[in-house]
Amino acid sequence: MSGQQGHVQRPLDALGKATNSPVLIKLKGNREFRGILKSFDLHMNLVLNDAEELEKGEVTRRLGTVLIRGDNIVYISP
């Protein structure tokens, strides 16, 4: 077990590695977002450059720059 303690990540690192490049948000509600992740806090509140809302993959609408609360996300896709 200890051999694979130096691949664990934690949530966070996975996110900070992330950073500047394009993410797929899927929130509650089954809402799908696709932007760049410009930033994080320790509540995994994201800022979205660019980015879109999707609707069965397909762009829906263009938002630009968004924060979304961290509390509404149900996964993050680098």
The other form holds:
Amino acid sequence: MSGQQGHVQRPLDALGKATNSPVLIKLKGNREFRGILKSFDLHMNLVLNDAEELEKGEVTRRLGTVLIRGDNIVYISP
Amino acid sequence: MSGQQGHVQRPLDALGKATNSPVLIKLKGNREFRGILKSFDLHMNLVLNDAEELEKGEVTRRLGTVLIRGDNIVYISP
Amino acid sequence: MSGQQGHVQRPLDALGKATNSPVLIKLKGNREFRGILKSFDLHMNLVLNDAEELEKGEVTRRLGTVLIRGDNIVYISP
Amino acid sequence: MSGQQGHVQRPLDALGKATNSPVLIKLKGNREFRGILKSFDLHMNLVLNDAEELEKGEVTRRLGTVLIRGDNIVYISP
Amino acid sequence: MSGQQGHVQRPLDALGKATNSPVLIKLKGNREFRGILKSFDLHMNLVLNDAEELEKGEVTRRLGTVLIRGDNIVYISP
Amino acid sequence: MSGQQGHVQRPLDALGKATNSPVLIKLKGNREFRGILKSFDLHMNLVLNDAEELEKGEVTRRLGTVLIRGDNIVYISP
Amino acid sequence: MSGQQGHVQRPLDALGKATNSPVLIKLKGNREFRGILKSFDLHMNLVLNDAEELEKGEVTRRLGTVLIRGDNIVYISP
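Mind pulling up the form predicted in complex with a further copy of the same chain next to the form predicted on its own we just looked at?
All chains and molecules follow, beginning with the one already shown.
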């Protein structure tokens, strides 16, 4: 990992910074979630509060708290 | 995991809190289960009591006790 | 795993209790098995006796003893 | 793994017993093999002699000796 | 790994060199991202800034910062 | 692994014996290769010489030397 | 791994020999790349220079340098 200097950022640091803030989660198979990121682990398992599920931009379900299994995730955007 | 302070929550803590309470389980391929969460492990294998399977919101089977293999799970909502 | 007290149940304990009893096994791709659970391991590989395979509720094959590879399993119901 | 007593059977013991005997192997994607089980390992990689491949119950190919990669296997029936 | 001499390059070194520069990311299922690579880890999890998602060459979404889970990635081009 | 006695054969021994001989390789998705097995490892990565790719029994490409990634393999027949 | 004598070749040695030479890479889902192999690791992650992507034998994109994630690879031919 040459080419990195000083304070090395790691990708999961972005989740640490996003904790308690709104995030957009894209899952395999085109499902999306919006909610407040409460916790995550190294597998990208994560818990959202005030979560809503979306398909094609439409809210299809309000879930309150939800634990998403990390291996379903395509991307997470704070 | 910078940005986290004090008591660190981990995603699976949400399952510990939900034990003996009703949960909704979404599986890959759109299958759903409702039931009382009795136990879980680090792979998200879990046991439900009073479990019912649903497709498109309709109960398709009542299973009593069921052990669900964790790698099928998309999300769990308490 | 906060929220659990005293005797901690683990999901695979449900298989220990179901040994020598009839179980229903659902596999990925909608295949089902019924039979007597004889043994299992931590990967959920398991052996059934008097096993029959079902599709859409119809028995399609009687197999006697069968070893099912755990990674195919969606759920197991005692 | 409570509920098991005395001599603990493990699923792969069923393969040890089936060695040098005919077995039926079902693979993901509905392919089947029949042959004499010669060897296996913990990944369920296995070697058959006098192997024939079947689709929908019809023999489509005679292979003699074949090494099947374990991760393709759905079930094995002695 | 014969045939390599002196300073051994490893594939992820290419990501170290591309940090803070624009990259094109191709995901399984034909989704693409363009953005500035900010960080990556050994699983190829990575963070982009100024990220935009594309399908068939058209920008479909502007995401700002995005964490992409490495197991979705087909290729990365600096 | 009871039931095995004396010299224990392991499935990958079949590849050791087949080295420098012609083999048939079946891949997931129905692709086939024929060639001379030159080397293999524990993941079933393997190198063929004089390799040709077949679809539905027809040679579609002559490749000379080819390294096949083991996780694509369904079976190998010497 | 009986049957092998003297200098044991391993499949990834073929990549060491192919470094700095042209290779053909076939990916799952029928995508192909041609380019000069610059580096690789044990996961078969690899970097190509002067890379071009092909579908059905037609060049669809010129990429210059590209890092391909090893788990997408079906085969590599020097």
